[in-house]
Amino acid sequence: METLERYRPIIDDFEAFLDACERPLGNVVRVNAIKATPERAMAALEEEGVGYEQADWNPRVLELETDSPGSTWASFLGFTHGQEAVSAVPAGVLDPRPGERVWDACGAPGGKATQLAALMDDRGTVVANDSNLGRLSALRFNAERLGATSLAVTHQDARNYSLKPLEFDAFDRALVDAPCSCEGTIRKNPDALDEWTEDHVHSVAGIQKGILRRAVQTTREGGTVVYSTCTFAPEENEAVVQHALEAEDCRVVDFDLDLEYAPGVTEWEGEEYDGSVSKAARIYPHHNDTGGFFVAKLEVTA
């Protein structure tokens, strides 16, 4: 925990902030809408005895009373996909609408991927990119179990994306749940901050901010681009948005979100952001017992 009291000052309540960080995460899944409604599923697992407790902000969102969430019928039929609560947030605020073409610029091992095509009834296309070939058979596996039909599959440098292998020249939305330094999924894994260093956040950051700035290219005129990760540094949050404003031609918009959150930081360690990425959200631990997250939402310009 030594290494998160870099953002002593920063988060409010920060002893609450480490007293939450230091607690397990429970098992939670996202009921699949391509497959079963939230009372469907939750029958089938009334029916195995799986206790579960529905989360007052989403009812999407299933806290099961299990340890083996993927081991459940309502798992094996595709009606539940087992994603930690506060990953379903980014793209739920991308609001994706059927019909559209939407990227997923990071999108193995699938869970978001899968969400936006459920998000859109599953009509339109998603394109889910990753840069890991390993990763991809897992997005597939997943894929093929939700029922996510609308969901075509690509194998590239997100910075680099090259938009030619498709039949249209900008994507309707991107979200970038960008690779990251993990800090914000310590409660899932312990071992998360065993590894950190400066140097891994800034080397990171850097990958960000190539893929955030294509998403941003690769995405129409008023189109919009939702950027995510699952760590609490500025680094790789409010500093890689403040360089896609710097960079592209976009800007940071305004979203609803039924969850208690902190805004983006306009300053940190002597460097300062534009004003508008305070309209970023934070969510920390301690607000709702969840995983750490960070999402801004961008909308292009030109």
The other form holds:
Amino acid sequence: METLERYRPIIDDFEAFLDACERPLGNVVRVNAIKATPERAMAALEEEGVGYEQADWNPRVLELETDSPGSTWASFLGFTHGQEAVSAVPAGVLDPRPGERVWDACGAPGGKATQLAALMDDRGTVVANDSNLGRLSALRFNAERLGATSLAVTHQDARNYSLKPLEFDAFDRALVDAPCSCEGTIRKNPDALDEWTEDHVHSVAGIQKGILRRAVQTTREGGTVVYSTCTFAPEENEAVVQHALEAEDCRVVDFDLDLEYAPGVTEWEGEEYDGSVSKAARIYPHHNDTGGFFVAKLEVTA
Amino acid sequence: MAGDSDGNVGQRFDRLPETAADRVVEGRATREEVVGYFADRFGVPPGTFDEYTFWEKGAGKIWVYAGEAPSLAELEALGMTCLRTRQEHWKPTTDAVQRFGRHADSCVVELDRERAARFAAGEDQELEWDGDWGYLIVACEVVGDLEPLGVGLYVHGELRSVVPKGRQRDLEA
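Go ahead and give the structure of the form predicted in complex with its partner chain, now that the form predicted alone is out.
What follows is the whole complex; the chain from before opens it.
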């Protein structure tokens, strides 16, 4: 937890934050609309005697009263997918429509890519990419289990992504759920901070900047790019968005979120960011009893 | 770029020809045959697949896809695997049956929860069935509706579960 001390200046009610980080998270699943409505998924869980609680901010997010959320009939049938509550946020912010062309730049293991497909009624094209073959096989497994037929899976370095294997030359929307230092997953992985170093934060930030820039470049004018991480470090969040604002044609835009959150920070360790990055959302564990998350929404302007 | 005529290339997605008259690659199933298979054996209305394209990657492995792609695609995956062809008895996949099997009305065997749990765990079981032998859609009632669970192979009074190992689960009856 010492690592987290660096965030004392930017987090309100820091003690509540630390307390929340020490509490383990419950087992949460997302209802997969490709196969079931929330009502049918909940009825199936009731029929097999598994208790649940529906999140008030998203009817598709259920906390289950079981230690093995993957061993239910609802899961076997692909009605549900184990996915942390805040992980369901960025696909909703991206808000893809049926028929669109959508890129999930860091798509494995597929929770968000399949959620994008579900939000599009499995109509359109979701290009789920990842640079790691092992993680791609998990993505493919999850996509098939959840019945997503609108996914095309590619294996590339997202920083210099080529659209050559595809039939079109720009996306309508892109999600960059970037690899990160994962501080916000501390409640799920108590050893998430064991390997933490400032050097790692800076090196992963370099990768994040490259991926976000490529996402803006490959998205059409007027299109949307969502940038998210599961970490608190401004170096990996607002600073990455700031870099995209300086290097590419895009702007930060507002979005609605039915969750408690704090605005993006505009100042960190002597660096100042554009005032518009305050439109981003910092979701802390003590806000909604979830993991930690950062999400920013960009509009491509040229 | 290589054309269709150079045969079935293991790592590449090639779109299925519409009909036998359009076939260039030997042994490749046609769209008409694939849609026809699901209609003839399982009663899945051909219109179910109107918005989908079919592709082959790997010998006989057929994929069903709803999105946009060029006619030859160097990709890791395109939609989902739905059918294994280039063998005497074509075999649908568990995941495709779960996705499209609700439209089926023949060669569907309904199990009670106890038998369905054994099927999901990968167990073979004795079963009386007076329909066709071969690959069947195995289904079970879930909150009032018949829900397809996967594929079983019925021979000699036995229903063999062909749920892949990674998809098998120990579930409560």
